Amino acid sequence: MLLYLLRRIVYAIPIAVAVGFVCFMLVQIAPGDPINAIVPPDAPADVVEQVRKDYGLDKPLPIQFGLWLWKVCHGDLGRSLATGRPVWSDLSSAIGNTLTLAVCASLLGFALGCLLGGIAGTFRGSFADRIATTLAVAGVSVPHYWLGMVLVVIFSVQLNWLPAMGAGPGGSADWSWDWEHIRHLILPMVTLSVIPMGIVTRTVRGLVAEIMNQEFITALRAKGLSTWTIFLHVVKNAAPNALAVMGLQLGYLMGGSILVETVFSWPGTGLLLNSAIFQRDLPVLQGTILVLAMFFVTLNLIVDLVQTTLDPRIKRA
């Protein structure tokens, strides 16, 4: 387990520089210039060379990256061009509201998922089966900004029950786990838990309706073993995959939730792009589209130490 934990650490060093640079060069190649967000439009053009000269924006492209990893090993993501904060103070808060939202809508997103694929992987051709298969193709196919409008009419404007926008009361960007704070969770990590509850639905009744079909599931009826017995043993066989499954969507939604946090103006790192984005603030832009890359390729690396441990046959390999 050691040796293939190392061999999987060395693997992730040249994605991890690998995705600096795609960051580094995407938000450079953005039409655009990141000077405008700190001078005004009728600045002298000496004042703006200046500027840029400050910044270190004069510099060729490769010295920039150079400079711009070398401050990143060593933490430093550089300061925001247009509060002049460091990156890092605006982005740690927006990480934990978003990591809470994607940890809360992927859990909730599992949890549907597993029980919808695991009736219609057991119950294939039912009505139960149909049921299930079109909710999920429905929770893969409707978008979510599109959903969580919806939900905001119906529920926050037309029935009043839940808040339509904040982390809490007032607007707050502060999360605690308080029904305050909860109620302003509820839209949007339901919102965000739509397209994982497909994603699992459709895996886990394939991987059911496989193992289910298996030989070893006949001797094991053949046996005399309970239901439950049975159950179990197809839970073993199945969760490898299903945590594979599990552990992609939250590094999709911690990275691809930018347009659900907007609609609910959630303070995580997707109202932070967005507002970086029509800022030019290339700091922040490469900051925490970094920040999100690294927490993907860990996540990877998580779930294969995961499912290493659950199946040994990967171990074996």
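Keep in mind that what you see is a predicted model, and the values were worked out from it rather than measured. What we label the rigid core is the largest C-alpha set whose atoms superpose within 1.5 Å from one form to the other. Residue numbers count along the first chain shown, from 1. What changes on going to the form predicted in complex with its partner chain:
- The Cα position of residue 64 differs by 2 Å or more between the two forms after fitting on the rigid core.
- When the rigid core is held fixed, the Cα atom of residue 48 travels 2 angstroms or more between the two forms.
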Contents of the next structure:
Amino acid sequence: MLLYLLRRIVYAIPIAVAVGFVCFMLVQIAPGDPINAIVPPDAPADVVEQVRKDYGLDKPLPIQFGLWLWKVCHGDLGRSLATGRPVWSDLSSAIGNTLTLAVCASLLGFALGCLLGGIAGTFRGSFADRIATTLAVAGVSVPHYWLGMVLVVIFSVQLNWLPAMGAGPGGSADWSWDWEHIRHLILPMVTLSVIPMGIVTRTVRGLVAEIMNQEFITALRAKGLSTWTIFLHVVKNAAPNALAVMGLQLGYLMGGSILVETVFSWPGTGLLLNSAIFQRDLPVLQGTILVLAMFFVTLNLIVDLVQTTLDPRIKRA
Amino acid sequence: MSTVITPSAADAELAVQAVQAASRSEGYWAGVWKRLRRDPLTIVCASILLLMLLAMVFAPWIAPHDPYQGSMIRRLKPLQTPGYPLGTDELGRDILTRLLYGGRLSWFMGIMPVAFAFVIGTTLGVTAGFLGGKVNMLIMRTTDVFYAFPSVLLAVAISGALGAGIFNAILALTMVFIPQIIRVAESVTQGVRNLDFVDAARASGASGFTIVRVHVLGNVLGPIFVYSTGLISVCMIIASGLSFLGLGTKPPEPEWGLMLNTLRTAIYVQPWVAVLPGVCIFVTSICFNLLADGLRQAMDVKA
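Instead of the form predicted alone shown above, give the structure for the form predicted in complex with its partner chain, please.
Up next: the whole complex, starting with the chain shown before.
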């Protein structure tokens, strides 16, 4: 198994490089000269030429990629066209906010999903099962950006209970764990949690139903064990798969929170991406996508490693 | 008198029953259709989708107003305004009319990427699964790279780099779904490739192309099709999401995601009018999702 873990880690490296290449190509496929992604459009011609030489944009594409990769590995994601600041400085604070939102949303989604999925899987075909399954389908089919708007209409406009925008009082972008900030977190968190809720419900329902049908559960019942102990056995069997689904969902939420962040003006990577798209700020776009994709690659790797280590039934060589 | 049936008589009875059953059986698709008809939820969803489709196709005849013609004096009217049953938007255009017309683009952007990805993904996936070896390696490892992006992020990245526009959005979404379909196509093809009838065809001298066309495709298209139907729901949400971000359709074109975006500022004035386009996206998406579930069960495809 150690060999498998090592191989899995080594295999992640070419994937990471290739993901980097896709991000590198984003600027290349953008209409116009990639130099426009670095210098402002009104720069004089000799400056443009100088920058072209400095950035190695006069060299062939593979060498450009090498140079770019070298810089990225040293933490240099370029400079924003709009603000002139290094991309990383804006990105680092935004990532924290997105991570807070995504982690809270996936925890909530996971908790609800396990509850609904557990009930549905245990009592298959019952009324509760139908409700849980309906909620799960609704959760994966709802356009969550719209759900966010509906929640704002209900809880901010009509009831005036919760703030509709931002991550803190006065539009502050710095997160801290006090009530004022948590109030701002509730609506985006609930909005974002419906997707993992739906997916986890489906997964857990399937897992529980499958486990409950197995002979060892019948044996445990025959042995006279209490429902609680049997429940613990089911949890132990379902946990590795459920956790794996959950881990991947966290990655999807990190990448997919752009829509919800736009609705709630949540100062995270999504909002950063959104403004980068509008200002055609390609370095910010590229840097943000690169970092989010790398996060997803790493998370995939961790999930796989943890699942292999946790679940003795998985034998991989 | 005892009615003991001798084993040979019982066998004969069974054989007769089998022959009768065989003459009564209708084939695979008739069975699928029969199962679908008995599934009320799927029928309801299919009917809703059909109704929506008809409403969109006949929008010029049904719609009470012009989708582009607004008026400053009747901006943001509430629901049930006489003549404007679903209110008006921020430019005074009739919401009902724009929803009817808007469905055309939303559906187009929800279905076309999946259709393109179905064709390209099936071709590549079946090729990879059937040929194996280096070709498989090349196709599947490339797929892994695109799989390493969360789908929404990849769609936003590609269409963000290419710039706003329907064509770019469809291109981006196609890129998102190709790897997912390749994976399914490859794995089902792998499953079929080593079955006896494929070996038999090969032994009888059929060329690789003929084997794929005659023996493999018929067995893999069903599962891939069912999987792709399930993607329409996701595609519609992401496509409308791209328009919502301003990356898909451009104003003044009516499209549900874009309508949600432009009405977003109106939630303090006419909250219930502003959320209507989202209801349309939600209903369409949930119906496609349930339809795909129904198809999967009727066609007996494992998820």
